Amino acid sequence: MVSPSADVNSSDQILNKISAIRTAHPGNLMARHFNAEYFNALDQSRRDRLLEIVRTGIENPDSQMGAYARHAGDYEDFNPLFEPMIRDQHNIPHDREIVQTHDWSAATSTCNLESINAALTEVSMRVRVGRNLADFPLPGAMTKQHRLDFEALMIPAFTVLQNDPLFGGQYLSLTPGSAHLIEEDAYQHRVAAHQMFKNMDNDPYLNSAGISSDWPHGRGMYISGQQDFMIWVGEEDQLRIMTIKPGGDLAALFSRLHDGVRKFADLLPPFAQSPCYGYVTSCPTNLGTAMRASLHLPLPNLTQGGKDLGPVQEAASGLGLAVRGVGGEHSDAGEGGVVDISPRARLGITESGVMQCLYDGAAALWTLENAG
């Protein structure tokens, strides 16, 4: 058994390390908001739990958030740490109550990029939501048996979807020995096509958080026969439900996702939700709608032929958008200055609000692109 004095020394070392990270990496929100007085007031079991939550931010000082929830109740149990981080990330003032509402009504509206410009008819569009079942730990705390049990629970639901004329498809498992196992070459093809998630074992942030543990057991993907509706199993959240379509009709994209989410949710136990934080997710960045909506927009002028994302990122910031290269974070613009744009807001905005922000932002950037 560790002596009390050793516990104190260990705690001091941890607090000193977090303090050093705060100075060297001010963008690490965990380190920025970590309160030593609050930590020291916790009993040892809660300290241990909290350290597991922030482990990724300690072992990876360049983390943006620096913390992953491991259980749905963590956001309430450790609210003195999480709430300042969440407010900072989601730009919610301290005098404003955090309340999440949901509204998909804009999915029935007319919201088409063709009305911005007739050339925007084959834009790559994607929208996804994260979901976690209340009956299971979040992925960072799931055991190998949890992961296998979770996948086993999904397969009967996928079987029902397979018989649906609009969402029929197949489940492709990465679990060794599964009756639904996808071959390695086919898996890599799906990864290259941006349909399937990459080997999580190569991600140091997810490794530290425990999210990538037991790879590849309990992981897989359902994909519709139309290849436009997918459900990831066992990634950063237990489920990532998404629609990918070329075109310009954002309302149709959101409507397709909404219909799929509702059909699938009816086949499952309840999702984990919070009155103030909305859908509970592993990463605090995804709380609220748990939605990321994006499209690939060609902006050769604003990106200087794809060489510089700085000007478009600056312009997009004022529109509530994040901009990155077509290969994801830290990548460059694609051929013809194609960039990935997406609304930053997840929490305190509705699903309809996310779609409208994406449409309005695309229109504003297109105007700037063609202004001169």
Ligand code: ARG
Second form
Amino acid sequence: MVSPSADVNSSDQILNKISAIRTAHPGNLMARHFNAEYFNALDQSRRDRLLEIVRTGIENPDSQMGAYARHAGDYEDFNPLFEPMIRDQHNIPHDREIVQTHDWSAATSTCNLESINAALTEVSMRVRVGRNLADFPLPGAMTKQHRLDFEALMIPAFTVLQNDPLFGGQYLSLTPGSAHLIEEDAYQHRVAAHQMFKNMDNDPYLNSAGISSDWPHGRGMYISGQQDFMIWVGEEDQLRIMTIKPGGDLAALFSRLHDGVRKFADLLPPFAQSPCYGYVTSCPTNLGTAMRASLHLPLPNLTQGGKDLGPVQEAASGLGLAVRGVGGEHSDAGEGGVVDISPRARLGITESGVMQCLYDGAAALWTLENAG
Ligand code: ARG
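Beyond the form predicted on its own, can we have the form predicted together with the named molecule?
The next block holds the full complex; its first chain is the one shown before.
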């Protein structure tokens, strides 16, 4: 990779570029909060580090966030840039301290979509958390050797899980020559089934950040025999741990994830955590709980059969939810009016709070959908 100082002639040029992005792309949070005085006051080595962090938002002006951390300590080292972006994203006002506490107690409560409507029993539900080990750089700064070493470190932990009656399954590696290698066809199948992550080389945001480098080395997925519990290795975070189920019982989904995360974490060295930002993730959108919980809700009336997500997006945003199509990130068509909803905040909210927000939001949207 070309170093940013050689790539672009002068800091002034970069500052001008960022300022032009701020005007043309007001949604780019990096550009919105980038402070030229702060940048100019940094020494050269810190400037270079900062430019690597924001490179993705400069090379992809349409970014919503526009920055990825490369080391867990980046959030503290460059807090004057990150903090306003993080407050903006997670909706934390300036006068409220950012604190992260963890609470999974809702996983043992009763929380079933069936209580909203008896028809909501086969809803596609997914919840994941991102995790990174304190001992490794974040994926954007990992070398090929780091990626291979990281995967090698996971294999014994997966071997233990394999013998667990509830989480037993298999590890499928994308690393060429791996003893656990998955064939190309089988991989494509898993991608189509939304179990496995897509080829990261096709994501320009990740490319600019170095997160997709050395693809597919050190990448893979553990999947339980029941096909409902997965651990991704080497995607945007070193680990993404998730449960996916069709049904309505949100509490059961959370409970399964909580059990799996605890069991797996016990087999690993410590995760990277920040004093105020909770679990450290590559993307500032995921800090805190690092949890994204989503479900697919049929809203044909509100979306005009899936043709227009605008009105739902507006209603959902007031409920703290983000809406997208069911084809994954950056997909916006809601096929047949089915949309993916998920609480936007992951930081300054507990795991139970995320689950409650999803349930309450689904109930409110369902009422709106059926009001007319
Ligand atoms: N880096 C992209 C952007 O700034 C994605 C941000 C959120 N998504 C994510 N997968 N982290 O728009």
